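One chain is shown next in structure tokens, namely the form predicted on its own.
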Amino acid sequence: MTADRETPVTPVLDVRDLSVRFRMRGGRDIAAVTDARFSVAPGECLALVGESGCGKSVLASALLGLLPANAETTGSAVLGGDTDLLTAGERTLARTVRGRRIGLVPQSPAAHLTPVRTVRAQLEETLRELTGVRGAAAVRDAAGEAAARASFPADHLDRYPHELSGGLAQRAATALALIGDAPLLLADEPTTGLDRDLVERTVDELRRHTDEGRALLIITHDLAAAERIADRVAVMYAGRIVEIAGSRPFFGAPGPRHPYAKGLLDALPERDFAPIPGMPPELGALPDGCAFAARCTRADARCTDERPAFEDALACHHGLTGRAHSLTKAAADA
């Protein structure tokens, strides 16, 4: 009798060769994102990390269809196996994707929340729009339940956004993101401006919802938050993903394989507290070879002349170890 084979899990989000170019006046192009390739499975958190300005938030905007008119995208970003976010029209994105299939936890919840309406009023409006619940009592009860899912205190529901602390504003925004039961949560710098205690509470809350079966793509420059929440880590530099690794081997042993990723960890105060020398290149004037070569102690003539391909989850001619970090969540958990 033949043993049953394990059915492969369909990624909630599957990104292949996603590139974003901005057409500027005078014919100048800015390569904000180049050939990004990754996937996120149900119940998995992928942390996209890198220095400010590396293209992380542009990638998020591309997934949501919120790029400006001068942006051009290529590649694919398939949601749920059936919807390419890069080719879907605004009508589809607005009516069936944003809020319903992708829940956005924004960088600035205070700006995301409507300042002249209470948290309860905003939850109730979103419930009516996304779930179709009707009746004053039913909507009110559903708003309380939505708040509880994000650990937002019931006695603060009738407050306005400016009356909330940073942590409570973040929980209110998270409650809104969870209302549609979206299979993918996209958190864009959700811990910016929070103290360490609130950072840990915020990522623990997001992790709880991931463990319930949602996929989570968290975009952050906070490596401590990434280590706390992520199953896998994708490192972005100058618009390119240069390494993807399981969280445990990345933050522990054997460590990152790309010199830039190692530099990010070495710059942490709890590690070497040694900043990476130099500055990233301008996205509008990227070199022909490796964009990190000018800052890398391992760079040679090949690095200067030839851009490394992204192979075996690494874009580097001289990886720091020979050990391959798996692209699968199962191996990351091993």
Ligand SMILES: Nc1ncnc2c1ncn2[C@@H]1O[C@H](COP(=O)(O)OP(=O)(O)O)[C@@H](O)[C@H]1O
Contents of the next structure:
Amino acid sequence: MTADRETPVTPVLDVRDLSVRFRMRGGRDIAAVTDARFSVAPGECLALVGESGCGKSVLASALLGLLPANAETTGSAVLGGDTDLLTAGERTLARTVRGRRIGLVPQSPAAHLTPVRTVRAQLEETLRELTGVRGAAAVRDAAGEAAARASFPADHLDRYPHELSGGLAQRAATALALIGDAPLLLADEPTTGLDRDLVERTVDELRRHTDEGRALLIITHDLAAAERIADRVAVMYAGRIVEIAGSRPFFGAPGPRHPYAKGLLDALPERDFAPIPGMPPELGALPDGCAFAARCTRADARCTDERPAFEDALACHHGLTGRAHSLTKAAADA
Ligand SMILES: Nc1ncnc2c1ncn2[C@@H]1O[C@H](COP(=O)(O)OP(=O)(O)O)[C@@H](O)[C@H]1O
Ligand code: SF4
Ligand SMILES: [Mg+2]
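Okay, that's the form predicted on its own, but what's the structure of the form predicted together with the named molecule?
Let us now look at the entire complex, which starts with that chain.
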């Protein structure tokens, strides 16, 4: 794992001021994502972390064009330097982006796999759809190769999803996600429901695909998994990214700069095991100032009055370590 890679000029994904609002009938709008700004470079893994309900999956859905009709997006999310995912339109997203330019590693592989078809049949179908491979023998060979890329055992290819363990179902889903050879992999909670050993194997495999040159945006509330896999970490709270940092300084020394990020780490069983008191605010009723103020031991009048801007990869009036992280160029430019 490399903490602070230099980022080439064109990121695989460049997200600028991305906001998502859900328009609610007769009620307050829900500010699910606000002004998210980050980029992911080829060969880099960015982990987006934060508590349940903070807007991570909504952000992912915005990138894939899979938001419901009552959602409104602003900002931009440019893929490969040429396609703004927020304005591309469903036809482009369906035909050229999902599966082809963004490989989707699903949250729930069991639900993602078709229950009545074997893994081999599903791999072969996706191969026919996304690649030029034709002819029964060639497709069969390609399915074997696709399975091997995700370490899915060949002798399980003729099984149905319900005959697979959680770990093998995840590998089958990963094999499907890799077929289009997409430059960006998007994995939303890929380790949910897996035991620790399988979490580690799954993230190590995803890391391997990143090391082959793909970019990986992994969304997770599992900080141990994020530490294991990510080059950089983006911490989200109440719909906003509040800190982006290199994994090494974030998880090691000097540690996070944002009090919420520090709270998340301190809550880990292997650290203080001390949960952050209180609950995140409702995304339909966010306070004017810092959304974390009600839970923050460092909060003062300025924090409750004035929302901290996201500057130098931090959104806090009283950052913890008082120094700039050694960020990648992408984060520093963001
Ligand atoms: N279709 C929707 N309509 C209204 N609110 C939604 C919709 N989908 C998600 N939300 C709200 O957006 C917020 C963020 O949800 P989500 O992105 O799923 O959180 P996370 O993935 O971080 O756990 C939640 O408060 C959720 O209730
Ligand atoms: S801005 Fe203030 S309340 Fe918000 S995290 Fe920083 S110190 Fe805490
Ligand atoms: Mg989610």
